[in-house]
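One chain comes next, on its own, written as structure tokens: the form predicted alone.
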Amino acid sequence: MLKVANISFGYTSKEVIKNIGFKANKGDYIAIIGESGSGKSTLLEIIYGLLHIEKGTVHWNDEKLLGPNFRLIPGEDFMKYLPQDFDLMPYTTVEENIGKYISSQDKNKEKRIKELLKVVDMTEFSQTKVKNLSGGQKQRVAIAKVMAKEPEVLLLDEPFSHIDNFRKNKLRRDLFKYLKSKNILCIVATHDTTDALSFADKILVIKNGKLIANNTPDKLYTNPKSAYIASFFDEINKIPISEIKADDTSKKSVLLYPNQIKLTEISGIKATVVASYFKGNHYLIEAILNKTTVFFEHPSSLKTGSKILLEFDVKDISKKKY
């Protein structure tokens, strides 16, 4: 088990990580999300042992990890960390880059190289020199490289940022299945919430260096505690309840995703269409509701300026006030 307990850290006197703590087990996939500069990458570097902390502790299987001040070479042997600026040998082949991290004494070395090439969908490029690869291909090789030693803990910082969307979905499925099969704890800092929603066991949400949420994807999505949390999963509407319920005089608001607002022909709240955005299997409609801008999903585009009626999924509104 990995146990991060009440850690704080600052590059200067100002702390960028503030009293963060969480636990994770072997085989877990933990996603860390937060806006740029919130402290996601710093947290990974602390866990790996690249940054020294004065406040808090990091333990692995009850052993305290001492950090760079106590190690000649920073970083833990049982962990692998892939930063955003991945390090590869440009003048050697893809296969050689991966094989470098597998012992020549390993009888299954060739088999393992082929297995890792398949996981990151780079089999056909095995003999290609890294310098001739695209940015996305290099990133896939870097992922295979850090998995080559089969670490107990794998730390990935924006691991799919350079990879095309059409290839990204398959890569994510194959990678996370592989890590589960090997019982490897994986912690990913990401801005892409598809990584988190579809695959993570737990999501950690960081804001200004503080851990503000730690829960399963479904619970965070269905019951976000703030607009900041909800905004990572979809467009989010923060609507004053008084604009939805005429008898409500409070100054509180409700958070609703676009799929929780519907166009109605019978009775509803008046709104004016501002724009329609094609999203593939639906349109995202922007409208003005009294003084509030709202977004909702609809099967077709709507004429700009047209007057419409909206209904809101507020059956649990008493539990969703902010």
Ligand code: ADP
Second form
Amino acid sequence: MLKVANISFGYTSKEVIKNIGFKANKGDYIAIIGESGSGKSTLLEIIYGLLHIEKGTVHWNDEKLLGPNFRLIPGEDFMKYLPQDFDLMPYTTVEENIGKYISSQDKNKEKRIKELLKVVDMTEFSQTKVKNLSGGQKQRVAIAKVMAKEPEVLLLDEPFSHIDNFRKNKLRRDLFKYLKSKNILCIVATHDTTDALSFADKILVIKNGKLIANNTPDKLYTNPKSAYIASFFDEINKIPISEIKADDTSKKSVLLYPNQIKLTEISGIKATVVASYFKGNHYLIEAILNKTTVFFEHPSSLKTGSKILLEFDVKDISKKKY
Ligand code: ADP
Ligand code: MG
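Could you switch over to the form predicted in complex with adenosine-5'-diphosphate, since the one displayed so far is the form predicted alone?
Full complex below, order starting with the chain above.
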């Protein structure tokens, strides 16, 4: 088990990681999400042992991990870390890059390289020099490379940032299936929440260096504690309750996803259409309700300026106040 306890860290006197703690088990997939600059990369570097922390501890299976001040070569052996700006050897082939850390004495070396090439869907490029690959292809090689010497813990920083959507979905499915099958703990920093929602066992949400949520994807999605959290999953509406219920004077708001607001014929709340955005299987409609902008889903586009009536899917408003 990985145990991160009460860690704080600052590059200068200003702390950018503030008292963060969490636990993760073998085989788990943990997604770290947060806006740019919130501290995701810093947190991964601390866990890997690249940054010295004065406050807090990191344990793996009861063993305390020592930071860079106590190790000649930074980084732990059982752990692999893929930084945001991965580095590969440009003038050697894909196969050589992946095999670099596997001993040539290892009887399974070839088999292992083949297996990894398949996971990242790069088999046909095994003999290609890295300098001749696209950004996304390089990134896939980099992912295979950190898995070469089967680690127990894998830390990936924005691993799919250069990979186009067409490839990304298959890669994510293949990679996370593979990691589960090998019982490898994987911690991924990402601002792309598709991989977090569909694959993560737990999502850690970081804001300004603080851990503000640590929960399963479905719990975070269905019951987000703040607009910041919900905004990673979808366009989020923060609507003052007084806009929905005229008799409410609480000055509180509800958080609603676009699929929780619908057009209705009778007894709805009046709004005016501002714009319609095509989203493939539906339109996202932007409308204005008194002073509040709302986004909701609708099967067709609506005429800009038209007056509409809206219905809000708020089951128990008293429990959903912010
Ligand atoms: P994220 O990965 O979530 O975008 P980072 O961990 O890279 O966030 O950065 C967290 C904070 O630490 C930011 O305010 C950033 O400017 C600062 N920071 C990151 N790296 C350094 C560094 N090497 N020196 C000083 N400040 C840094
Ligand atoms: Mg980062």
